[in-house]
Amino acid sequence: MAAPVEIAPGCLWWQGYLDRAAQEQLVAELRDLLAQAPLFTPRMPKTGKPFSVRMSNCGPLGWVSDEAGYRYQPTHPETGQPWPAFPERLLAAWRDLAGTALQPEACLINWYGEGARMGLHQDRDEEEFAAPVLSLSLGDTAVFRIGGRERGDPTRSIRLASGDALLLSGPSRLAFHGVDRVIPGSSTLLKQGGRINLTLRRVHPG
């Protein structure tokens, strides 16, 4: 495995971590998973404004957002069913890259269709910040932006392609980050186009 590029302190980028065959296998597993836990549209707390990204989760816990706030819960907000188990390939990536004995408890599955984006934000709904957040990209390339721990800190942008892995750890664990846009037609992995982003997280202290 090639050494990662450190794009900010603690933010490590592995280009092409998953080869094409591994990406295709993971997409097939996700298709089955999403049949059990369909994509839903999260909404902003208080206002109820819908996100442009649709999402689901897998693992013991899943992240949801609605008028009541941001939270992790063990069941799908629409079906009421428990989230499906992690695909083994996601756990293997965590073992390879996370650098911690703590195990993930949630994997957010974000689907970026045409025009979807994600504003600058911090991942701080977890109780455990010592563990990193591990992201895997599938499908069209995303313009990813990362700054510092303050919203006004300078930012840097990179292009996350299908198969890339990104780790937010140490000083970057609470860095502001987001996706400015997705480049249509930049990958042939997903028949319908768009991008899937998977983020593995530890929620509770070890």
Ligand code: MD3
Given for the second form:
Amino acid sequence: MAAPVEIAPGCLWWQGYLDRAAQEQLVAELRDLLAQAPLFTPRMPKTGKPFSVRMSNCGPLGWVSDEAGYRYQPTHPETGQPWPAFPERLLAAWRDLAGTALQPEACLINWYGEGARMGLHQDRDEEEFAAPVLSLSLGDTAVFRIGGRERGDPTRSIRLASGDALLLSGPSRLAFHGVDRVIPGSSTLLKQGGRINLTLRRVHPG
Ligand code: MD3
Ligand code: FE
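Could I have the structure of this protein in the form predicted together with this ligand, to go alongside the form predicted on its own above?
What follows is the whole complex; the chain from before opens it.
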């Protein structure tokens, strides 16, 4: 495995962590998984304004958002079914890169179609910030931005390409971050284009 680049304190970036064959295998597993737990359109708390990113989850817990608020729950918000199990390849990535003996409890699946983006935010709905978050990117390249713990802190931008892994630990765990845009046609992995981001997370303290 190539050495990671530290793009902000505690934020490690492995370019090309997954080779093409591993990316294709993961996409095939995700196709089956999304047939069980279909993508849903999250809505903003209170206003109900839809996100441009569509989502699903796997693992014991999943992140959902609607008029009632942001939360983790064990079931899909539309089907009421438990989330599917983690694909083995995701657990292997966590073992390789996360640097903790704790198991992940949730994996949020973000799907970016044409024009989808994610505004600058912090991930604070977990009850555990000591554990890292691990992100894997598949499909079209994203222009990803990360700053500091305050919204106004300076930011740095990197392009997350298909197969890249990003670990958010230490000070970067509570950094503001977002996706400014996705570059159409930048990958041949997903036949219909678009981008998938997977984030493995710990929700509760060990
Ligand atoms: C920095 N996802 O799901 S992945 C998210 O590309 C999210 O879909 C983006 O932000 C995406 O919450 C960014 C990289 C990432 C993931 C989680 C983080 C960066 C993070 C948590 C804390 C700090
Ligand atoms: Fe986030």
